[in-house]
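Only one chain is given next, in structure tokens, and it is the form predicted on its own.
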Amino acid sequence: MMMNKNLVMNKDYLVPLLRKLAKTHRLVAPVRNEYGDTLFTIITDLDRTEIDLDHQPQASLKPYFFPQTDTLCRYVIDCDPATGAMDYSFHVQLPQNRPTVYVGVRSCDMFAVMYTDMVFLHEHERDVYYKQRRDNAIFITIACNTPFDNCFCNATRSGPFLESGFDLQLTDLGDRWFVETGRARGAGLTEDWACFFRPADEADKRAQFQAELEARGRFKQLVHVDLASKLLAEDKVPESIFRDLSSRCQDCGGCAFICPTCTCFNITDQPRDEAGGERVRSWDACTFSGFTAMAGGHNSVDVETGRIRRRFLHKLQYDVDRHGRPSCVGCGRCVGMCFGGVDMIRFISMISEAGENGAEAGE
């Protein structure tokens, strides 16, 4: 089966194609709700749902693979009537593995899924819950001809167009989609439903190339991500920046919850009745004051400045050391989420300016 084919699909054919795929797959796509919010939504009726490919989804695909709360197993309390001894038995609760087509996924969100794969699908430490949801997923991504106001995926090398990772990548050429096949599932999809596609000609290829060139010149944000990582690695960030940002942080965790690559979690046992309960994994955030709290109330991290320091060092230094790149994908969601202005763009701008001015880390 050949991959990396260039095809063209009339825009009017997208919904009919999805209607065919919906017979065997669950569909997830951006949908604008009654409140004006665009969110990735499970589509049950294409005829009554209008897919929104014009606005950035306010949340990423993270909850579909790594839910905010996830029951890992049930535990049952067994009591020996003769001795009164208590024993526990645990019963794994794997999620349902549903073949799913994710439609309208922006480059940054697709890159975030691939990044999260490195966290949960490590060669020797595969998370079975994540893998169960990740298997049988097909991604139809959409390249960003016009980046959104707070986007800076060009600075994180995660967009606005992808070179790999997708099954199909769509580029808007006005009256038609330029379609690139990536993985084998995408190529197979175009072969199974060849009636919706035609081979791309030279004019189509030139138009796609021009769209990509123009997109790279339309970013409104100039964000020096590599410089920020370098300054952090060299410990050249003034302490005053962390103090300033910490004073504005309200400890809400919104930045971590909205971020497509934040994967901190906590695990708790929650009793449901006298006979047992559930072991639940739930999202956590390294900006929470209790994230590093220990027994007896001791906290090894200064809750005044250490929480903010930990977040940005994690994204821009520790992940660079471990994976060779920052875990920020430049989606810009934290900019709109944080009412205190403790977002990635502001932090990088502050330390970049300090670096240019030669400020010392101890200031």
Second form
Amino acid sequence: MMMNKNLVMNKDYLVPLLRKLAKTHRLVAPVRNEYGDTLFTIITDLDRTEIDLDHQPQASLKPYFFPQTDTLCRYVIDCDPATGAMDYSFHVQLPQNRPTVYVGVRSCDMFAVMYTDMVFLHEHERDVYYKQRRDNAIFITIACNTPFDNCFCNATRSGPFLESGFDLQLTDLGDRWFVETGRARGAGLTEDWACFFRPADEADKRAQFQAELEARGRFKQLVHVDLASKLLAEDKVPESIFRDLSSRCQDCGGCAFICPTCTCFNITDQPRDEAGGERVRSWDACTFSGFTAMAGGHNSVDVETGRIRRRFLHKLQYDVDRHGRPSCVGCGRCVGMCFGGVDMIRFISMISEAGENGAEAGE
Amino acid sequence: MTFGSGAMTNSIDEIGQAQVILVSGSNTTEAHPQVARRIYDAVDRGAKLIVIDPRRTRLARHAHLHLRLRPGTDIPLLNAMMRCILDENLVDDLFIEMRTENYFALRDMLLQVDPGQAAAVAGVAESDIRLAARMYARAQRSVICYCLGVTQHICGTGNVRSYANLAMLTGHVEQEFTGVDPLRGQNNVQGACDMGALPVVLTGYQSVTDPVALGKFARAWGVELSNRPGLTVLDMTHGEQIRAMLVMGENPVLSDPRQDHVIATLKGLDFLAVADIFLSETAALADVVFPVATFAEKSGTVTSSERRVQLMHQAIKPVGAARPDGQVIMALSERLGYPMRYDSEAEVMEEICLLTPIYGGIYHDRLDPGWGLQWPCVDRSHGSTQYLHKYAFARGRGRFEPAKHVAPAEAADEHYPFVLMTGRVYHHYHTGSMTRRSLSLMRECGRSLVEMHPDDGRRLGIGPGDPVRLTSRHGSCSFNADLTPRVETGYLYANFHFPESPVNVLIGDASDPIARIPEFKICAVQVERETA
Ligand code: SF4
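Could you output the structure for the form predicted in complex with the partner chain, given that the previous block was the form predicted on its own?
What follows is the whole complex; the chain from before opens it.
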């Protein structure tokens, strides 16, 4: 395996470096719009766009690889006038592959991409649509010196600093970036544009180490993710918690849509005219009651508590069984999204509190 | 009216800081989730929540006190509350003295109210009413939010006045975090009302009988305007007073009571034109249909419940032959011999500023970028107004308007033993002309259900999902049963989103004598199980 290199880049050089990369790649970076929202945005004019590395982007990179609605293929209906027999033919619509540099990606979002890779690019079951968008992506990530208010990636072990997965990881050292190379493409990039980098010296490495240490102390949330997984696996979560939270869930699906690792989808055929239409994949959410509804309207689970159970069990129990870790990456987005406060932090706090009380009562 | 203007007195964000929130006739989590969010925030912070609603709505399950009144009995309930406030000396004398008028009329009326009897009429325990009165009156920052459960009664005006009386009696109006907040429906219902889409006012609630206002409009438009109030929607869609009609973005065939009358009226017109984004049930009856642009295909402003005027920008060009509504109006006007030449939405807005004092300073360039301005905003130097009636009510002093109980027009009897309330569900919007086209929303809720208490279901041999037929004194209509304790025995709840179950055929045309809002919330029906 290749050794990770440690380099340093003057802060002024980021835009010049991106300008070079933009010659061959599309650029995507967080940009703050006039309403004060920071969103990952395709940058077409580097001089007129201010990249915002100070705020968490409201949405993750998910839509870039797995769009909210995606046309998978077009279908054409042929009707034989003699026999009246109908025949469908399908024409696959593959998205374009656009080599893209994603800049300013935070650790949680980088980790989420690695997680969705496991879902969509698992061995032979590759999803061609995802792969087409995912190939030739370069990630210049940014380690979080100061986690945001709802962040808990320390508890999900997906930040605030990453060891791997990125091409380049930047750490803010005040006047300069500490740059670590991860995947081969990142290392290659620092060689192609060596003029922007210098090797890190001992002082830089100490400063980076210090920044990482301090970041770990700056989390405002204490979230016992592993304890939660354990309690769920041991079936020690009181039913009343699901009931309480469910009564505040309004079935909007916002948590799943905003979550960087939620990947449920639905496929529908949408007629465009007499002769055919499109087969479209769109985001779905296990919190929708229609997710388990059967033809005729019967629902196999109690709609209200069932949806909350599905979501939290999937993230904290089933994915631990399947992938060895929870699929929550601690980005905290569902905390800001859910208007009823039915979010990961609240759920875990409730069950760990109940778990503690239970343990005390048991002793 | 009581305060002098019809809009939320607070901003939506202020609700999160209230100490007591009284929600009446509003299924807030389903109809106004962004307001519900603030209510949850406030409750999480320790605020007390009182819900007045015949149904056990999601919010009612989180309430500290749920007053499950009989539909249409807000007035006796509130009079009992106010009597209790009077008895326990929780009245804000200073506020009443300085800021209101006609207090003695209210007090004299309240002194005749027997709280026990009123509680019996409302079907709520007297002790709960007292508790609610104390909670609401004693807190410093109490807010009232109400919605169509209060207004859609034959005594809707009296209901609204009673809530205003309650707020003024306890001085819960003129400050931040406390007030009376009607929650409006669509993104721009408030804007439509502000622009004079009401029979008695011009833009900005200037009376059509006010010669000064009329003169101003006459100078701007070069024509004399009528000083007679127009007709209400109900008068227009029921009867023969009108010969030609242009309907924009409305679907009265499904949304108005007595569908048979509405269809007969529309068919009897000499000419009907409908402008809509889809071919609605109403558009299907039209002589001419104008396909108009959707929100994404046009620019202009919308005004939200909290009086906030926001600019929206065209995102894509209109698809097909669709045109923005404004252009349809201009082209029609031109053909009718009155050319209107506005080159941009901003130019239209300048005219609004010129003619509408409360919008006087709301120019497009001030709205962009950002989250807009809240009226009143009288000129360019005026900022946004977070809450209304800061130093004085719009009409000078707030006027107490005592109200007395009015028995519903459509009471249950032995032939029609159930009381049906109508409303909305989370996944659909009004007559469903947009939401029924979304596969996901249809998967969540794809057929029209009528809520019925499980005991009633058992008694009538009706199981979950069974087809049932509801018959009122006016018509009949089929649904599938949803057996749930959200409604009490003897009550039913249905929505009007599905053309297959046009619930408004059941509704009578009785309405509030002042606002002419139909009695959508009370309709006596009988129920039978349908055999397939
Ligand atoms: S569950 Fe919530 S905190 Fe966890 S990854 Fe998804 S959105 Fe982020």
